[in-house]
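One chain follows as structure tokens, the form predicted on its own.
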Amino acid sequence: MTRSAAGYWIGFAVVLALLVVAPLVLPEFWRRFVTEILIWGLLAMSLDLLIGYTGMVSFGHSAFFGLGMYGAAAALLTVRPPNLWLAILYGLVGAGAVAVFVAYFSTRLRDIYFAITTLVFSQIFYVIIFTWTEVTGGENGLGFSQPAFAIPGVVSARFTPVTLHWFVLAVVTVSYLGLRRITQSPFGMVLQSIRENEPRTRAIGYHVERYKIVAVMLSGLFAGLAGVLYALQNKFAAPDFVFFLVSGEVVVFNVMGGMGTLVGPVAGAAFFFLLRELFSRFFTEYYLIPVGIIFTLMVIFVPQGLLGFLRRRLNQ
């Protein structure tokens, strides 16, 4: 193992240990805050697979996120007794099916046309969810009870805020390691080749559209998983989370943290939410103005994001 790899895994273990201990020492508000950052960080990582590694800017991730929430809600409201694993399965199936549908049409386009197409699909699903009141609850959303964590024959226990945090942390950690493996695999290398030079990648024999479809599908699955976790924490699914502005925020997370890094988007999500929490205490209605100013300054002076900036400083 090289020195850089050893340093990476040591840092990973330290951060993981801190996140494990965090809910035991933090007040209730900040414990929930950290759990939400992990969930939004997973959503940001899922988008990074597209925007950072494949060079495809998507504004449709709110649809995958929201359908993950509604899939979990459907399982928890229709299956008795409520089952955690079925909720996850329903959410993944819902988000994955929509991701394949969106990918089939949108990956035929490039650059801004792809981004606009994903935004349009996001809005289509938002309108369907908002207006199909009999099934989705419309603007009131769907409320449900939180399922127990159960492994048949082994354990069955209700979630507490601490155990829910640990469950979310475990899912996000496994998802991060899975995404990291994907991006470092030959498949991930082809995605990065598409990002750098799509015509040349097609010229050497790769079926670019197929790779894009799989990338969107994988990205949608992880986004749906983030939606399931968010639904489990809040015991609620609402159409607001399918609105395209959520996708815009996730793009901001990636830019702030550093695209093409996986860890950067999580750091970007944490930084964004900390800024929003700080400024909202002083500027109740206009807190997004200073947040927007800081984001603009970062785009100008730190275009590589927080993680890229730290890497550059450490290498000097």
Second form
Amino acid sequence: MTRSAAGYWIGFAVVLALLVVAPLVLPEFWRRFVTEILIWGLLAMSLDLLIGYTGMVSFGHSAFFGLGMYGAAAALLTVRPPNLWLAILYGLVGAGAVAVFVAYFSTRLRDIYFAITTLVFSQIFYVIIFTWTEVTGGENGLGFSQPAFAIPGVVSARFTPVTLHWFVLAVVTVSYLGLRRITQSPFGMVLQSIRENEPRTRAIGYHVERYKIVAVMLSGLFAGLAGVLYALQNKFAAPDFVFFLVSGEVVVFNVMGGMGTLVGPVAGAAFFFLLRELFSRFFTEYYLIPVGIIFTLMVIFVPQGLLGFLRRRLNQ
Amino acid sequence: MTPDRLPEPGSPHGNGRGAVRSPILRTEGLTVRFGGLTALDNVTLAVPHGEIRAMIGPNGAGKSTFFNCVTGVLRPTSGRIVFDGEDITGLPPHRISQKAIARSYQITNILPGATVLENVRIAAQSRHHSWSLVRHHRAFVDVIDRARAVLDAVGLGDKEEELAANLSHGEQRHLEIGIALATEPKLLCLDEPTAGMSVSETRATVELIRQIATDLTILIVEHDMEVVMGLAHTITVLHYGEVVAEGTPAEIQANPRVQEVYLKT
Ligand SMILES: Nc1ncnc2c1ncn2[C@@H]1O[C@H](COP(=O)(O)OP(=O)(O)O)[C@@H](O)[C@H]1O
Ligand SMILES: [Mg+2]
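Rather than the form predicted on its own that you just supplied, could I have the structure of the form predicted in complex with its partner chain?
Below, the chain from earlier opens the complete complex, with every other chain and molecule after it.
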């Protein structure tokens, strides 16, 4: 192992250890804050696979996140007793189905046309969810109770805030390592080649659309997983989370934190929520004005994002 | 490396004497129109296996357009392209690449933000393992070995960790050729490989092309007449999209029509 690789894994272990200890030492409000950042961070990472690694800006990630939520809700409301693993499975199937659909139609388009298509698709799903009240609960969404953490024959325990945090942390960490490996695989290198020079990538023999479709599907699955976690944490699924503003925020996490690093977008999410927390105390609902100003300044002065300077080391 | 070492290819103009080798590339009546402009006009030619074929002609003659058709970037308005006995007319670029046709570009076309090694490695990977998602790309040693061999061949073996964007112009032009070579082509199309190069860089490039030509067929567009005369077995002269002459360098030099349209301009 090279020295910088050792440095990476030491950093990884330290951050992971801090996140393991966090719920034991933080007050309730901040514990919940950290858990939610992990969940939004996973959503932001899933988008980074497209924005940072493939060079495709999606404004439709709220659809995958939302379908993950509603998929989990479907499992938790229809299957007795509520089963955690089924919630994850349904959420992934929901998000995956939407991702196949979106990927098939949107990857034929490039740049702003891709972005607009993803946005339009996510708004279509928003409208369907918002108006199909009998099934989705419409405006009010769906409430449900939390499933237990159960592995048949091994363990069955109700989640406490602390164990739920650990569960979320485990899922997000494994997802991070999985995404990182995907970005470093031959497939991931093709995505980065597409980002660097799409016509050249075609010319050396890659069927670019197929790679993009698989990238969107993978991204959608991880976004859906984040939606499942959010549903588990909050015990509801609501249409607001399918709305395109959520997609926009996730793009902002990526830009603030550093695209193409995977962990940068998590840091971006944390930074964004901290700013929101801070400014909403002084500016109440007008917090977006100072946050917007800071975002603009960052785009001008730190265009590579908070962790952009670590980009090479994080991807080695 | 005398041009007459190779037998004469079948010529579209009827003197098909001694067409011993079967052509690896053949076009029949290739025509490309951009609106009212005919960029390629009924181009019929055959390039035998192992030949270095130069295409010359004034700017706008249709040379790059011909390359764009052969590599699938453009679909010809009419006509056929046959490669290795197979009709490849209108196939998309990635399919053409998989048929073992590669090209370098008149305007440098690389992955500027990737390392020199990665530029070539990703090209080599397009033949093997490109759909693996779970193993690290560095675990596929065969691909890396292939990439390193190509970098050595194009003289960039000691630059593999540099960012491609930081190479000199001449080095980028060689990387361009390296990317094409890494895809293991049978036919390599070089579009003005010495464009913008110094005299010594040009000389090195000619040497490089001569070396790689030992195992593949080369189609080269070049403005530098010294390079063309020194390398080509056969020269095809394009003018306003039409083939106006074809022959050995000596024949082309002596051809009054060619002097009229090209050499004197
Ligand atoms: N995509 C295009 N659209 C319209 N005209 C084109 C296009 N590509 C090339 N041309 C025109 O076709 C002619 C041949 O161009 P080109 O093949 O680039 O010439 P060469 O490479 O021989 O200099 C030129 O007149 C050029 O302006
Ligand atoms: Mg040209």
